[in-house]
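As a starting point, one isolated chain is supplied in structure tokens, in the form predicted on its own.
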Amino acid sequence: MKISVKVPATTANLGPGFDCLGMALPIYNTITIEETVLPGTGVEINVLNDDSTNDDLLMEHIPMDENSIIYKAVELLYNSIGQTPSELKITVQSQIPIAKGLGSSASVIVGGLIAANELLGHPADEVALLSIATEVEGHPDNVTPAIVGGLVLTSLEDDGRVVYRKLEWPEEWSITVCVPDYELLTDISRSVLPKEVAREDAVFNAKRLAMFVQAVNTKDDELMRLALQDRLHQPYRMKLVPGLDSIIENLKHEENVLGCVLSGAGPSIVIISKKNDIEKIKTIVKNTWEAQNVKVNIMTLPIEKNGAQIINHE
């Protein structure tokens, strides 16, 4: 049998939601899983990718054996029912850029396990799925949007559950990705980051997190610029991605842009913006970093409201 799962790609914390806020992007990974007859052949990994760089960076990144994180969470599935792993093939077909901070690690996750869990025969529901997911992950933020699609409010509670709540993204706001030609390691990112941060801070991120849903909810322009503000963990990250706080002093002045944030760890950012003026909004960040030598891809891209989908099933 083979099954074959389109996962999108994913921008987390959206400024002050860290760790907790995600939302899906249509950039997809394909993972298939096959169960091979050889016995004795154990897991097998593939990479198909027309941007050879990437390749590499893929195969850096996430192993292609036993302890790749497509492995672990396929593992972690069978053992959930105890049973083990045997032949497997595993394919994994990368549009998502790698080190970028959209998801790419939480996708191939996502859809390993979603393709084992039809090779089994439904064993595990949502609730594990997300769960096991998050286990391998380590926090729900990517992989949960990659399960469900749209912009997500997520907890991981002490019992290993993820509670979620979707939101609705208003159409009125664009999402504009825009990706450095660099890469950013999550383990780096991560790294710099504080491990106690000062009660106001918490407090500030407190107030911005609860503006960013009603800002959401209500379609306000206005509090959805104040909400986009962060102290947890931008700040920190802000010398790790060169360029930004230019670009974010440089989209300052345009009334149409609501906000500048990272994309997860970075590098990317998203900008969030009003539906006039992205050509420009695109120049600006272009002749941002291009004065830096950064070369960028940027993207104006809808929300993908589907989560992951099984596309072959043989």
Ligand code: HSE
Second form
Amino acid sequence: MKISVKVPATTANLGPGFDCLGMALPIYNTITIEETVLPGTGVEINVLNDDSTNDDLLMEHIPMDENSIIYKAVELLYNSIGQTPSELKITVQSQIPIAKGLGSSASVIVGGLIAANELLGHPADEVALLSIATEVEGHPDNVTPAIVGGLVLTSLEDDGRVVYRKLEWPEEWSITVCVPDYELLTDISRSVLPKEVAREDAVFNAKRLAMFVQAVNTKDDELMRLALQDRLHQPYRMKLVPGLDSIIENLKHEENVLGCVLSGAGPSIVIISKKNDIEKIKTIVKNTWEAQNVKVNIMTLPIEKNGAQIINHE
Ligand code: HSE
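Please could you give me the other form, the form predicted in complex with ligand HSE, since above is the form predicted on its own?
What follows is the whole complex; the chain from before opens it.
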């Protein structure tokens, strides 16, 4: 049997929603799991670029053996029904850039899990898939939208369950994703975060997250402008994302811009704006980053309403 799953990229946090807000975007990885016929061949994992050549950067950051996050996810699923994975060939066809804050690791975890679940005859329901994916990833804000699509508010509860609700993204607002030409690993980006924060900062974010949900539900530009701020992670990550402070500064007076936030752990940034003047916004970002010798790929994307989809089953 051979199963292929297409999984969207994701942008997490969206400013105030550290580890609990995430959104699916229309860039995809395809994960294929194939049963191999030769007994004792174990699990083989390959990562390929769009043009089907091996991706060196991916190979460097995603171990291709039992330490691989895909292997861990698949193994947890097999273990949950008392089995161990073997005789499997796993291939990742990669379009989501790695180490850019766009959920590439979440996508391979989710794709591996959903393909393996199909192969095994669906032992895991959505709740179980969310729990396993979150256990491997460490936080639910990328894996949840990768599984269910759309914009989600998601929480890992103490008992290991992931509870989420979808929010309806207003069509009036654009999402512009700016991907710089340097990488930042999530582990490094999380290592600079303090274990404890001041009460004022916790209250600041609690207010912003509540504003975010209300602003999205009522399409309130003014509230969204206040909501898209953060004191729990972005200030600490600024030094890892050269150019972010200047971009925020240079966009401050653009009246169509509602906010400029780090995408997940960075280094990509996401600009939420009204639909006018997108080209001007792109030019400002491009010029600001280029002045610091950073090349940038800028895409205005719709939200991806669908989560991971099985695209081939043979
Ligand atoms: N919420 C996570 C973080 C997303 O900010 O570290 C990273 O993928």
